[in-house]
Structure formats: structure tokens, C-alpha cells
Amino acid sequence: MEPSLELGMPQKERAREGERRYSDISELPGVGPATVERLREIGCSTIEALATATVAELEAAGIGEKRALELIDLARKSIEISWVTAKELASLKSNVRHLTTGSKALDSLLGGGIETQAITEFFGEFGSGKSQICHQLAVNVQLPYERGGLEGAALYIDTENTFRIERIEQMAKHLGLDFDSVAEKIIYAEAYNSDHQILLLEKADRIIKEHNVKLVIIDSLTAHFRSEYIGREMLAERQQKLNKHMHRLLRLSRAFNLAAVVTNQVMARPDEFFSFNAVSPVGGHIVGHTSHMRIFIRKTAGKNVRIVRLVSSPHLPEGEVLIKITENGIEDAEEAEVKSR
């Protein structure tokens, strides 16, 4: 049998001989209200979220195996997913921005910044200033292109009550921004248990396109997860529900070309006390894999100093540089170092 798409055929001429694109789930062809009704109910409220959906996903809904196999080929031929080659993919590539966190070091050391259609995970001890580079990032994402932003809206979902709407407003007034109009671009959710923060996060795409959401974070990933599988019999199915979550982060970031960042707790390591690895990330494997960018911050003996390391990237180097969180948000330490005096 013949593709229906050729290798290497330019996207435009691909988009010709395409059938009919699909904007809403509700014009699928045969999709009537109640399957809207349970498309939506597994988090399938777009055309993007069902092109990234899987079969079983839409059989748990109540859809046939062969249904939900047109459903989602009518869906991804909406948003152009198909094979591609290298010189193809170099062109797709150059829809990728990257986030300003505030500190030019930090930027670069993350070759220009946050990426969009990844994930990004930040990792540290209590207090080591994960949630303030949230926050700041939640401001910047609001910034226009030129000034390192990506022109959005922020999806906040905090699980260990650490949002503070004061340290908005500071950031906010530091980078000449308008308080009220920046609050209301940071669309807050505070999740109670490990079930509730994966309902956000499946219910979260409608939001993500009415409110042009570019940046998507969940401040800890892992804080409940932890709290609530306990010893080594619940260990698997911590991680299979751990790797469903990142998966659905994943598959947003890429259909909605936004940035995804995941704070994370840290474990001892008592074998490795006086050494870099005398801590680790939780969730193990799992979110290991899954996360793109892996980067641990620590505290120095310096007021507010951090060190950030870069652990792994799929195309940096590793590498650290030295950031202030201060009043202000983050900044470079020298710089930050040259305003106090």
C-alpha cells in the first residue's frame, strides 16, 4: 500500500493533499456531544491534546480501538505530525524559542535559556531557591520576544504551598511591568494529593489555548508522589503514574510549543557524604528520562549566592555558574553584587 504522504514532499504541498484540518474536536466527523463529553473527560479537550493521545487512553473512555485510531489520525493530520527528514526537522526546529531566567550566566549556560517543547527540572535541597526561579519565570514568560520572553501567559500548579503572589509584584515592578497585568496571566492551581495534580494537568489544554500558555509549571513534581507511595511494594506504580504525568507534560509542551519546568526534591545519599552526589533527584529513572535539562542548585556560603549546575542535557555540556536571588529576583551574582554596593 501506498503512503498517502511522501518523504521528503515540503510541508506545503503535503498540506494540499491533505484532507480537511480540524480545529475543534466537536468537527471531528461522527464525534457527537457525548464523546466530546468523555474526549474531554481524559483530558482531550483540543485538537492537540487528542493527536498526542494514545489508543488506550481513548478505549478507557469508552472508544473502540479501530474509532480512536481514526480519531487521532484525523487529529494529527490537523497539526501537520508526519514523517519528516533531518533537513525537514532542522526547519521545524527553528520554531523552538527559549525563556530568559533572569540571569544572562544562567541563560547561557543553558544555551539562550528555558527551551520550549521540553522539559526543564530544577533540583535542590529545601530552600536552595527553586520556587523563586519559578516565580521569576512566570513573570518573564510575560516579557515580549526582544526582552527574552515568550509573550504568554503562565500555568501555575503549586503542591507545597509556596506561591507567593508578593514576590510577583516585586519582579514584576523590577522589570517595569504592570502588577495587575501580570498577575492575571499566571493562572494558579494548588493540587492536594498526587490524583489531583494529574487531574490539573489532563484538564489543563483547553486553558493552555484559550490562554495562550507558554509556560507551564509544577512546583514540586514529586512532593506528593513521595508523601503518598510509601515503601518499596508501591514503588512501581508511583513511577508508572510518575511517567504517565511527565509523558502528558511532555506531549503539551510539544503540541502547544511552550516551556515545561518541574521542581524536584532531593534524597541523601549517605555512601556519597562528602562528594557532588552526596544528594539525588527522586523519582529515579523515570523522571530522569523524561526530563531534558537537569539542574541542580545548591546554597554557598555567600548571602543568597547559588551555584547551578547543569547535570545532563541531550546537547550541552555540563557546566555551573554562580546566581543572587534577591529582592529583585534573579540576577547574576556580580551584577547583583555591583547594585548593593
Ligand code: GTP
Given for the second form:
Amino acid sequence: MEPSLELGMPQKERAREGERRYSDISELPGVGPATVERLREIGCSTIEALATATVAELEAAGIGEKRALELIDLARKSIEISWVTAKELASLKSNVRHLTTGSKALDSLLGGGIETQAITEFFGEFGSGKSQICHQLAVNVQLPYERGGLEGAALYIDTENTFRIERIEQMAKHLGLDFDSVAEKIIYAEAYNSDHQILLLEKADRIIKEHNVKLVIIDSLTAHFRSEYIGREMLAERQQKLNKHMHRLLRLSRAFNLAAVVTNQVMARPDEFFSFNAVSPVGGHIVGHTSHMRIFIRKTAGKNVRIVRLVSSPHLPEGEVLIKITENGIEDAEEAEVKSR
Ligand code: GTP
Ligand code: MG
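Show the same protein again, this time as the form predicted in complex with the named molecule rather than the form predicted on its own.
Okay, now the whole complex, with that chain kicking things off.
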């Protein structure tokens, strides 16, 4: 069972006397269709998203500062994210759940699996298996908690048109899941360019809520940005857009207690790593710690075997494990398999 104290979910049972909880933005006092529309345009069509918005964002949508503060405050009160004591914070964090990758070794490297309320980035060169992992996670998220799932749906933003439903079918069958119902719970969109990608995420909150989405995938996070923002003079703009995009993703992950997974293609040479330093605590964060896990995947001589390295995590030690990509999906690999072809 899901713990009752879930971050970002309306907690009517915990409502204090005389303090109204709103479950939809249209219920907020003084908010008419025009304001609803303005809020939608900046990606706040749910109370959860509004609660994690900044005053500056609302101001940009033509809402005055005082009113913006009021609305954000009402939204926050509606979902219980204001000041909390350290003890309460501990119980909020205990809501963090883990999604299995399919490999026990990788799960334990990650402290139990891919965390909710955080962004996990898989980076590595072409063919290293980033998209395969995304496919696997989109299936695994649907598993019951006892099997390492999150009992939810996946939102899949595909930027390179590499999503393959046949692969989902193979993986679902291997797990004994009904393919049709698995396919129904993968909500897919292809992003045609970086602006479209940004927009898809900005409009995602309602879908997330309605479909109980517990995993948001962006595969690839960086490909469009790289091909569109070329050269030094565009670098700052690219970083700024990427940072904002990542902040949006992080906020969704916290508001809905979901796992966020992004991929990033890099050259094999470590000095050419594309660094985007995406998630810095600029403000508007609910829980004040930076949540960005970076995982490097590389190929080995063994055709199906990959070395997966946890490169940086806010709270876990670095380390590496072996996985393999088979018909079944992502699985544990043995040392001996590294060299076998
Ligand atoms: P880019 O998107 O190009 O950066 O690569 P990527 O890291 O996303 O690689 P991807 O996840 O597409 O991995 C492709 C590799 O996965 C292939 O080269 C195969 O080794 C493996 N793979 C994909 N499908 C299967 C399959 O059905 N069976 C097996 N055994 N391996 C597969
Ligand atoms: Mg890929």
C-alpha cells in the first residue's frame, strides 16, 4: 500500500480546521476561466504544479506579485508543503520509493532502485543501452510494489524516434504482464524539437495526475538542444533552457512522488562529457536538497554486457556493476560474460 503521507498529494485527512484544501485550480477563490487559462499556459493546470511554481513564473503570465504569492500559498496549503519540522521532513523523505531496473546489482548500487522525487540521468555513447533501460523502466513501473514497481503509468517523451513497442511486448511477456494493459499505461509523445520537448513537459502535470504516472522519461534529454544550439555564442542560452527544463522535471517528480529518468549521449572520452549542471537549488524547491543521480553506461567486449557506473549522487557512494541486455530486457550479468562474445 502507498503510505498515506505522500508528498504532493491532497491530504484531506490531515486538513486543519478552517483551512480549505483545493483539489483543482478552478476552485481557487477569484480564479476565473481567464486565470485558469494563463496558469495552464505556464504549465500549472493542477494544484500540485501551482504549489511548486515561482512568483516570477506567475508574473510572466501576467499575474501580479501579490496575487501570485496568494495563489501559490493556497496551492501549497492544499497539498501540505509549507514549512516542516525536521521530523516531518524525515517522514516526507520516507515517501521516496524505488523502481527496479531489472538488475539486482544495479538496484543495490542505487540504494534499492531508481528513486522517486529525483532525476536520474543515464549517459553513455551510442548503443550503450540508454534507451533499452528506458523501455525496461516503462514496463517495470507498472509492477506491484512487491516486485519493485510503483503501480503506476509511464510518460515517455521520445526525441529520437527510438521507442519500439515490440520491445515493450518482449519485456512485458517476460515479466508475465498482459501486453495490452502495459501498452495502455505508457503514455507516449514524440518531441519534434527542443521547444516542443519543453512544452510537452510543461503540459504534463494534468496527464500525470489523471493517469497516475509514476515515471517520466525523456530520451534523449539533450539531443535536440545540441543540434539546435550550436557554437559558443549559443551555449549560455542552451544551458539556461536546459536548466529550466530540468527544474520543471524535478518539481514534477516531487509534486507527484514519481521517478524522472533522462538520457544523454556522450562521447566515450571522459573529457568530452557534456556537462549541463542542470539542477542547482535556485529556489522554489520544496525539499532543500539537490536530487540528481548520474549514471554512466559503457560497452564491454561481451556483446550484451554493459558496465554501469554511479558517477554522482547526493547521498550514495560511487561504484559500478555489470548488467546485460537480452531478449528479456535488462538483467544481471556475471564477470565471466564480459569477455564472452
Ligand atoms: P543512442 O540512443 O544511439 O545514444 O544509444 P542508446 O544508448 O540508447 O542504445 P540502445 O539502448 O538503443 O541500445 C542498443 C543496444 O541494445 C543494441 O546494440 C543491442 O546491443 C541491445 N539490444 C537492443 N535490443 C535488443 C534485443 O532485443 N535483444 C538483445 N539481446 N539486445 C538488444
Ligand atoms: Mg537511445
